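Shown here is one chain on its own, the form predicted on its own, set out as structure tokens.
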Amino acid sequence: MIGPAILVEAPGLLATVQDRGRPGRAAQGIAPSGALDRGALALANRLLGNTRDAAALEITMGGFSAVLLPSGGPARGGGQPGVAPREADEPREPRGLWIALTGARGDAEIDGRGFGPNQAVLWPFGTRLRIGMAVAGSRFCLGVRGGVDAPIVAGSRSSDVLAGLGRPPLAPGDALAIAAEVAGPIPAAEPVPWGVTRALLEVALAPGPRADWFAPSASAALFGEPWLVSNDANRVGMRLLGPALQRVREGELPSEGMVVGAVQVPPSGLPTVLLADGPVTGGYPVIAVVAAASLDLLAQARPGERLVFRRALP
């Protein structure tokens, strides 16, 4: 492996290397998947200089650590982390890495020492790199200059967990190479706020083709009482509990087109959301669909999450 490597030794619950995905397969049985935050990924591209295509890590819920490895020879420590200077002032021999961490919200340190999400930092060569539990938010999105290199599968770098495309979920002992995913210098400094604050997801709605197989009573529940995210959360899709939503209309449909978002409801009345990596095709109605504004909002639910639903302005 020629230049820098990140050297798994802890990935959490699950940490997959994301881009934007694959869109526009679907008629191929491709799902889009890609970073269930795209928010958090184009921030942290844009922190680090990247092209919009470049891709990063996504760490649910935390727990992560890796050792960074230089270009040959042994690993260098005795480096800080700190805040990204201007190009001009950086060193023509890299130290290190430079890193931003976006997305859901915990603890991170490099070599025992704290910094913060949605600035660029560096990582140096020989020290490790920990990301906490999440505090709020689910899905940590962690930038590399240059992105993260694995094999390109269908025109993306994503892993797809539902069809087993591109490179399999990360395992202790992984090493990750970078890739050349570089748009220019890193940007000055700007403060980015941090943007998971609700205590109540509020999540917009389209109308989905099946509304019609509903009872005027399941639209009233689906947008007037809250929803609670079940533990049956992951990147293929999310069960949702609360009323049973009812039906005038019984039976199944052949299967028939999905989309990001569908909200299908199965014989139980309980909703599930397909995800990035979801099923492009399925027999169960489909009473709504969330909005794209509002996927990002939804990619960061924890289980045990209340949510409630509005309609989407046309």
Contents of the next structure:
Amino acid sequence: MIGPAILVEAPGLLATVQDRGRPGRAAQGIAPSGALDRGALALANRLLGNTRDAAALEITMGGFSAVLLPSGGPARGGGQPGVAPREADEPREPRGLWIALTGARGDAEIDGRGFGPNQAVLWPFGTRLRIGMAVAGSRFCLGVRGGVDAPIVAGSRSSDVLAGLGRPPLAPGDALAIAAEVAGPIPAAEPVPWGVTRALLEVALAPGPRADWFAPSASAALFGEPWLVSNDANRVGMRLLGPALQRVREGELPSEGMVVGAVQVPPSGLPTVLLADGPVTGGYPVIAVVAAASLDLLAQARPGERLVFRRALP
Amino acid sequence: MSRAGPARLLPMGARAVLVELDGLDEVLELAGALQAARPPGVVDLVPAARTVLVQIDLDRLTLAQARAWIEGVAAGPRSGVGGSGGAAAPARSHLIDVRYDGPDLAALAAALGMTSGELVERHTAAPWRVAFTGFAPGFGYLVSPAWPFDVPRLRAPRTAVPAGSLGLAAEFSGVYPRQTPGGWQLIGTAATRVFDPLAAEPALLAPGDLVRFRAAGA
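Write the structure block of the form predicted in complex with its partner chain for the protein whose form predicted on its own appears above.
Up next: the whole complex, starting with the chain shown before.
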């Protein structure tokens, strides 16, 4: 392997390579995938001077640790710390990899020294990066200068955990190479507002195609009751716990096209929100669709957390 | 000369419209017509058994513009049910070589009142068309006017159907892109890969494509 490599010791619950995904291929049966918290990915890439197409690690709930191995050959996009304005007297030879941690909040450290989120940080060669358990949010985005490398499948390095496309989820002992998706120097530090943890997540819903399959009481419950994020939540979908949504029509539909954010209601009456790796077609009626602006927020919802739905502005 | 019948436009969030039609023939017709007249800003056109999902990029097309476009195409004259001609862009065609050696071939042929050889002849003589995809990346649901049979799914699905297996279910034929569980009756094995993850276009089959099967030596 040429260039530095990230040697994964512990991936935590689930760690995958994600970029902006593979939109526009649903007609071939291929899901959009990509980072669930797209804002966190975009921020990490901007902090690191990467292109928008650079891939990062999506780390679910934390518990991640890895060691950075130095270059075995000429460094690629990752190891050029000299370009960082805050390190003007940086030696020519790279001595590490610039990284940025965005998305969920939790303790993070390099060889025991803590570092904060939403900033470019140098990860020196030979040291160990640890990300503790998330204390707010559920998905960390670990960006690296140049992006994480992985086979490009249908135009994306993203891992699709349902269809098995892209690099499989990380396992202990995996070594990750660094790509060269660099757009420019690492920008001067910019102020990034920290997310405020809310007691109750508020998620906007737009109308779905099969709202008429449900009783009026279902709409009242959907918008009037708090919903609990169940443990059955992953990149494919998120099952919510609350009052069963009453149908006025029974049975299943012939499968029809689905979108990210579709709120499907199986016969149990408990809704499932489809996420980026969800099936591109499905046979359960969709009562509503999570507004695009709320998807990043929903991606950070934790099992056991409560959320409320409100109507999206038209 | 014909119309697709009433097309019902249903909301699917702020960036998509679900068009509901009476049946698969109408879906094939409308999906083909939409594809032929597809404006920039349409991100995805996803036909299914009774619907066509149209996803748009709001930076290039508004939902109102998309609805007006769909309604205009649905109201317009077209070449006929499932028409492969007309003004639509020429469909891609694929020839798939198959060893007709599937474990369900003999029993299925008997159930349909023919020999295995006759079933293979009917299957290779039929012109197939990709109606829609789904189930797994690269899995196409193929239909043919020359295939009138309604094949039941297995009562107990197999836990592992090998990649490349050619299966039949209901009115459809399909080639499994990779090893998955599956309940279709298996009549053969395709030599042609229908999904290659590392190709620039991994999926061989797209909705509207024409497919012929050719019997290869066992």
